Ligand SMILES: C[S@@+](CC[C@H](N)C(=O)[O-])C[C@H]1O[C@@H](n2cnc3c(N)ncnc32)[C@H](O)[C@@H]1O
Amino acid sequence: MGNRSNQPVDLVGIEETRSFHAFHTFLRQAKVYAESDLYPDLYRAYERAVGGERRPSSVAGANAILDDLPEYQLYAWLFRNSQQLKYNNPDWGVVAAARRETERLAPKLEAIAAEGIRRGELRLDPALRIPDYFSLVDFHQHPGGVWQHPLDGLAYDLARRTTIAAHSDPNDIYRLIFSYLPPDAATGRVLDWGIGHGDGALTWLESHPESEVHGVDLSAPCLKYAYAKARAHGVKVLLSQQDLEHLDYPDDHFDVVFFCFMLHEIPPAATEPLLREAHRVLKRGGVFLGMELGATADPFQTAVQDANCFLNNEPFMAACAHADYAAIFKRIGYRHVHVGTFGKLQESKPGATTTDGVPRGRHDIFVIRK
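Coordinates of the preceding sequence alone, form predicted on its own:
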């Protein structure tokens, strides 16, 4: 098949010890406890504090109550510090675990990347100016961001995979997203819009092996890692380092552009220009497909979610959750716009939707047609 890449290479990765797994299992369970026990306790404490008073109708009103609750202080502390430990613990944090292997893995990654450049399958731009919104933010509490150290792509992938239980497949999120692809959509040429660690492209090729898959990102370390991962799986993905606001692809080039959790890392001022550029490179009738965090109308849930964005070093996420993306896509010129609740994700996560009256967050699915 045309997307197969000959001479697969070994997967670039660390030795994940029992201590490493135990540490991240503990942190994962701490987060489960925060959401399944602490969060409902917090809501009940909030309800008691409201009492017979008129319920807050704004986020500011909800914050005025939340800030004085010990339950909220504990929830916020655990939310912030469990993630900080995940990345920054000097023994088993994902950054430390990856960087201990720099001497062994960085040359290996560079050699694979050099081969990708020689083949024309990997394009890097050392002169690319990284936008401030990307270079100055330690997203997810990853120290220094995901674009400087040669193993940042590996650390990013470790963080993603240790967020869920070891027996679960972290790529199921992509399969759920792709299940929303209209059945009549063409799939000949596809763009992973912000490819990161690369598993979105690999998952796409599971069900669409005929596709010519491209991936674009700002981060050279992520692109090198994603390329090595594709080679390890014996598939061909064409990767390039570009600013998504100024892509060098021609007009009407892709049948599908897909993303997963990308929009929350873009400031409002850059969002529409980036989406316009995605529209430019998409063919007439092509599909822009992805998922992102959404917001509810409940002031309590919104206040907690907005605070969590900043507790996790996600300065643009709150604005993203409240953005009217349907209006933005219509203004850009898309013919069919669907931005709605990501129901299949909710159904796949026990406890994500409850009947206990506790307001929960939501995720949205985007199925946009040019």
Given for the second form:
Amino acid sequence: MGNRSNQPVDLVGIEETRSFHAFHTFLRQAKVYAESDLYPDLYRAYERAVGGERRPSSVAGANAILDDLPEYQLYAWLFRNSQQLKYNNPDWGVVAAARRETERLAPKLEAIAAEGIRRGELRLDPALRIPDYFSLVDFHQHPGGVWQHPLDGLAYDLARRTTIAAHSDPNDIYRLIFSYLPPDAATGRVLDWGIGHGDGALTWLESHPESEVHGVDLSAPCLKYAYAKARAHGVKVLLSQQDLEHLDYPDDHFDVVFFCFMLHEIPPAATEPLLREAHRVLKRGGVFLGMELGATADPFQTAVQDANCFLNNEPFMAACAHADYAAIFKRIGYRHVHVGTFGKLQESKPGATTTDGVPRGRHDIFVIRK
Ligand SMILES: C[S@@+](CC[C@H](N)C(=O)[O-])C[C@H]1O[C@@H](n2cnc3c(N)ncnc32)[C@H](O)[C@@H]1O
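Swap state to the form predicted together with the ligand from the form predicted on its own:
Shown next: the complete complex, the earlier chain at its head.
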């Protein structure tokens, strides 16, 4: 599985049997197949179904054609069910595997977290109000979300191995994001914005060991796990349970705020307040750096991508992909705004090509300066 920091740590990790490993490798390959082979086949079937007619100019028109295609039914089935299997398979699903170990691992994680609290490296807030948009959605089909069960951080860490199925090391996505950091950016104090399992911060420290790294999340189980993981790797990350909409950091505090796949989990009404708060805590000249799903103008591609909303329990994903973030950042007062194609990610995918005429989805890279 590549980089050491993506291995769950001994103390709060499960035993990964050969069967467990084979199962998750199979699921990852199924997703690679869906994206690199099945998706182009689906597009060709769509083209044949359109025949000599005018291509649909709307998403509803594209859906009317897609819905009758066996290739689409297979694609959608694979998308929905590979995630279901990943979490829920009773033998090798990550939730089942983590929950089987609750009695053994949860007290260990609690003891490690208590040490983090004593050392001032982990701040938890049991009274924090969890926003409804977060508590009511099982994002990406994670049963119960990533914040209720004591081992949700561990389950999240195991599950993310198939998020970007093209990468056998799931931390490659962070390396690609960080490679867009402007060379003149200061890196003294950095915030991982929605840190989750913690590996974005660990990966940042590989290339910037000088930074004081902070991580914020709503999920206490994730923060405890991120603390345990940082500790196991002998690095310090200052973790706190906060809502990104109301941070307790002073103004002008961070040189860099970075994020990965965060905006699509935020409903449109909350997005601007969160981005304003990130602006407040950034120093002048500081960089807001991250990636998100983007949009294309192609109705076929948009119809397939927007289906994520119901196929993968991502209700805000379509709104996110179609939001005009550049306009929002400018309105907030960021001075330099770049939202453009995340080319290095596109190129890293198997079968990546722009010459076969298949309209593929895009991801955007955000390099925004205060
Ligand atoms: C898609 S995950 C990304 C996790 C991690 N950054 C990664 O790269 O895998 C989004 C994370 O943001 C957290 N989150 C969502 N809304 C939040 C909010 N309003 N305040 C703080 N954290 C939030 C979630 O708990 C989750 O861990």
